[in-house]
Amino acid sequence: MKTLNNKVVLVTGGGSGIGRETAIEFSAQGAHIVLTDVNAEGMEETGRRIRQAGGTFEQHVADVASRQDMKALAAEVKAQHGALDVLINNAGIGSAGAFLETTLDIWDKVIDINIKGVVHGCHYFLPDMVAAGKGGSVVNLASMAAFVAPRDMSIYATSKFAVLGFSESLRSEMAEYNIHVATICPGVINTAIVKNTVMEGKAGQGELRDKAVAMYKRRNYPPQKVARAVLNAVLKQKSVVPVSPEAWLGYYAKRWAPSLVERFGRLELPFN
């Protein structure tokens, strides 16, 4: 893909963070943006800042989560647009805690919206994509989780895991038909997701969060990075994607230096 202008760029959870950048910035190379989110109102702050750009752009509540909501706007999106040229599968929740601490319950939402959400996403979009037969591209977050496992995140790191393993199989699919898969992997990025991160057990109690949520400030590396990873993996059809150094650091050692990367997967994370 050369150029993104006219093209149509649905984007799940874009809203905020990452959603929202990737969003703006794709839509600054011409591209219409579908934006999609459980939050309307997020999604209005995102349709603003893309419309005093001069873009173009149109919001959709859904839950990916949602098989009829998925199924319902995949339906819309075909009616007015045909066939998406790129789909971004980047709405998702964060989860910490012990695994001995953490309940069914949980395991099921987090499944639900950052497993079955990607899936949903090429299930119902991929199928209008291919009989189009113009190629294109699909984009799926995961997490620099998805290759080092710290202690305490078993959910979440299972969930970014399936994305990176789903999206390597569907990249050997999609290929026949000139479709593009990308999987993006950022580490410690300044959104929003800390402090929305559902926190079971003794990852719930005291100050964690607010000091997981500190050290991300500190730390102050912005989504518009990752969006702008995100935008280069579809012009230049990478595959995958670490976003930030320590993302790199994990994705390098995860492969050279496997049992330093398990010693320090046992170490409490230094929220302080």
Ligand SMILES: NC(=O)c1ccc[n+]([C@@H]2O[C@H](COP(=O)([O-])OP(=O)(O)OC[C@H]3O[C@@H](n4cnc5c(N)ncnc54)[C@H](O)[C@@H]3O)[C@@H](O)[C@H]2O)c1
The other form holds:
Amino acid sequence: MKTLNNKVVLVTGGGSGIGRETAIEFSAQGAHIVLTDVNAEGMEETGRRIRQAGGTFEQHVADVASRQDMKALAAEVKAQHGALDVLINNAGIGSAGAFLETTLDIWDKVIDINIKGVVHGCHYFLPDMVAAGKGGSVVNLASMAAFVAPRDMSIYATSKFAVLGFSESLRSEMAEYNIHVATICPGVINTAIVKNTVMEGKAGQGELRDKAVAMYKRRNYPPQKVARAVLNAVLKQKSVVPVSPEAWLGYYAKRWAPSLVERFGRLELPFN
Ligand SMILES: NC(=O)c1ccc[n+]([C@@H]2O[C@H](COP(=O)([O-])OP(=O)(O)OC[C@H]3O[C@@H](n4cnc5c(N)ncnc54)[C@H](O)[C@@H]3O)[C@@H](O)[C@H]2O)c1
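Return the form predicted in complex with the ligand of this protein as a structure block, the form predicted on its own having already been given.
Shown next: the complete complex, the earlier chain at its head.
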């Protein structure tokens, strides 16, 4: 894709953090943005910023975990625009806690949003993109937790390994339709994610959440940089894209020094 001018770009989870900044970044390139989120208020703010900069957008409340919501959303988008040019499966939630203290309900919740949310986006939007025959891009938000899985993050890491694996297979399959699939793997990014993270057992007690929130704030790596990486991945057809120094470090360390990564993963940080 050479330019995003007049392209139709859908961003799930566009009401906060990385999704918001990605929507604004693509809008600045001339794309029409289809914002979706469960948080209508968050989308209002994203929309306000897009409008202020002279861009165009529409917003739809939709839960990526719901087949009904995503099916209805796809039908609406099809009626309005035909096929998408770019699908950005960004919506996701965090989870932390020792495996022995995790509940199956939270496993279901995270899998439904972080894995099936991405699958739903592809299931409902890709057939129209393929049928339109004009190519395009799918961007799936994974994490550095897609290749580095420290203790107390078994649910989140499982979900992000799955997004990476799903995207690898899909990339090969979509190549013949000229639809590129990128997987974005950010490190520690200063968004609302920790505030909204489900923390179970010891990780959810006392000041641990505050400590984790403070750590993300101190790290202060802005979501705008992830948004730029998403844009670059679409324009330059990048496949797996770590974002932030710690994500790159984890990406290479996992290949070159896996036992070191394993030892690091045993450290009780930052949720213990
Ligand atoms: N912030 C980080 O450090 C970081 C690092 C790696 C990967 N990621 C990934 O990036 C993506 C965006 O995270 P963020 O940091 O911007 O978080 P965020 O909490 O700031 O934003 C997530 C957005 O997704 C929406 N959302 C949550 N559940 C939803 C659902 N079921 N249906 C529709 N929308 C839903 C939320 O309302 C919110 O607006 C996630 O997939 C996350 O796992 C974040």
